[in-house]
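A single chain, nothing else alongside it, follows as structure tokens in the form predicted on its own.
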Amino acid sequence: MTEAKVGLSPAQRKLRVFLRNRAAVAGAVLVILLVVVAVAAPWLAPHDPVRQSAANRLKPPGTENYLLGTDRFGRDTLSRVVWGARVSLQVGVASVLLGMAIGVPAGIIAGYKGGRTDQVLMRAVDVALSFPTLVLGLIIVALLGSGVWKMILAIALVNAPQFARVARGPTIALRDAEFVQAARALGTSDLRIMFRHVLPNVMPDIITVSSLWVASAIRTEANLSFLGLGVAPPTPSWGNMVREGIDFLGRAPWLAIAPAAAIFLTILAFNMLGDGLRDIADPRTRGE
């Protein structure tokens, strides 16, 4: 007997099959505790992850009150490890957001018009994805500036061409049918059409691929960082942590590899997630 012979709501088996799929539990999980962490980082993180001690220079793991070490300049590595959660996530999730705002519409626009305003639009998001994707975060970044929200624009300006690209082609297959072609015939604009009654049936796959392009986001975040034109210390982040433990990786390695396991962690942990909102969105995988 399938779930659906025994009266499950829709809500009920989406949920079924994503408890179903462990790994995505497990991301899941994982995802909900980064953000517990970046959300209490000032209650979590044992000391201040700014203030220098010249006395506590390179402590190994361990040692004292401090469990992962400090770095050159005394700074404790837990406490910037957990505050660097905090910057991942906020550049994550706002870019992927912001992005989505910019793209989304675009692809709609581009599906529901077609013809020259079709062909505009996606030779613009031709020329944008043809570059790849940290060396047009390179350019951007360099144009306006280091700074977290300036990062998180240009991250957003670097995933906007994929978000059109993604909704673009739900659009097509939405465009002539009968509910729309309904909608058309009550005199209902072009413009309510497309974000009252096509966005909604759009939604799933976008939300499918935003949790996939947070952890882009947050490992182009570190990469960016890492070469200097991210997040400007002393702020922590995980990619500037990682690009100041390398000078150090025959003394102190665990400079470079506490924010590595952290950005690996992360990275794997929204890879998994997205996996089970795939399975959710799949109706192959629910028996529909």
The other form holds:
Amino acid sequence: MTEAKVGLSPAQRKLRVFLRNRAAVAGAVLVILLVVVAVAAPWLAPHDPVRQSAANRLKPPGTENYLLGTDRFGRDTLSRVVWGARVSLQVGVASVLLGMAIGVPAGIIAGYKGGRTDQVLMRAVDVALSFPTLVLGLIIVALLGSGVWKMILAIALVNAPQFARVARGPTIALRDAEFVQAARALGTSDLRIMFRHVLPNVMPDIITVSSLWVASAIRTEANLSFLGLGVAPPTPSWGNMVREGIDFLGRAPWLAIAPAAAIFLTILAFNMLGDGLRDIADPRTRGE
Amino acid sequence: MHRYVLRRLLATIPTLWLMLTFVFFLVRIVPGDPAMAILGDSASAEALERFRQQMGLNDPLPVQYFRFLADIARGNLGTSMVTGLPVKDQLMRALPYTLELTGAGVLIGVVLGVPLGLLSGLKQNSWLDYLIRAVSLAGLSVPAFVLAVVLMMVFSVQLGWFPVISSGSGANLVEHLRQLFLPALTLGLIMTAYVARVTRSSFLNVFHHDYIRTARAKGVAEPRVVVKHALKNALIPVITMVGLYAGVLLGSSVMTEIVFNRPGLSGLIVGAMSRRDYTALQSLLVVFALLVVVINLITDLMYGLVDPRIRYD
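Moving on from the form predicted on its own, please list the structure of the form predicted in complex with its partner chain.
The next block holds the full complex; its first chain is the one shown before.
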């Protein structure tokens, strides 16, 4: 270790590792930008995303007032892409939080209790994980109906088993840790040990991979919307915009390409950020 | 070997049973009256009742459950509630298309991904390594339908090299491959990204082991060290990964089929979903479960081919 680094606190050292990873910084900047776009959509979007205008149908990009052109109803593509960021981020973040709220306690209980509880819970996780996410998502959306909040619940349920699996591993390691044994010796209840002592120690692992999960949730949302099972038109979501754009690939390719690019960049940004966060937590994976 | 396969097959029975139970109840809690969905709102009460009777929808749930298990055990996937045709026939027609597409995708992924991952690992921290890693990350981030749309726009709409709609089969082999090419490339490129990433990290992991140094010390030529000693051992995690992503891959195949309008499981799933065709939906999920189990078994057997230390009896 060089002399300059000796005086750094662990947090400063972590920040330094993160800042040195250019991809992670680029990912973070993109994610912040996306959040700003989503929050400021009403002010940033030049037009009402759902207002139709028969006079301005299928205008190419660059037309006056319509930077990214218009669709077959004369709706402004740029405004729809900007508003679409709201749906994607909302679904991505909320479904991960909800999935954690369901999966993490299940994983901690399985890991802490061990024995039969563990076997039953983890068998259920294995079964749920063996079905393609997309197929499970499809069925749960069909079960719940469409709409933003229902889709959030569907994606959270599909992902919860994964969170359970990630929470279980460190819990098993913590179960016999000295501070947990001490708590047990003091007569602390299992429930209190699990949530006051184990949970805070499991969370860093969970938070580290949460960015990657947001990326995957946004992907699932785009898939479901593309299949017409997500957010109902005319509300713009990137997935349903691509679907509508497919019929115009020859005449108006921007209709599919603009939202497709938005989906790709958003998932890429969360993945880059996620890789960087994982490198901080686990120096062994650095550069892999 | 045979005993091992038999033992593995027996071990899948409890898993399979859990999966079937899961499917049965999942399909049952989907709201909506299938009789109404199929006969329409205008159907008379008697007609609805007759339909439910016919389909056994009025029987108690346990009766339906055991009938379902018994049917599956006999290899009977039932008849579609909507079309009245045996589900098995529809499935047998659709499945080859999906399997062909998925298989071609894996093939492209391995053929491109392993050399790229190897190259990336050999030239660690060079510009080539950075480039391959950046492209891999992009590949991991692109949903299949997005890549499908882009490839379709470039190669079908703009250049006109491939058909816009993939009918899935052609008059001769060349035409057949032309139909398959773009959908397979979509899956293949995504798979390449996964394979390259795992190959690289597993190769780097292996490359620092003592036996590699030993091989070099005894004068083995470098290309032979890389291929015979390092790569062969580095491939085990790659096989595991391909097996683990089988479900994801099947899901991506379904999305790709939809973009290219290609026949396959996608049509059956989306159709059964929108028509609330319980029996068809149930059977499709059963088939997915079976596919996943079979792919896992194949993955396990593949280990033995790559690593002779792994013995099966």
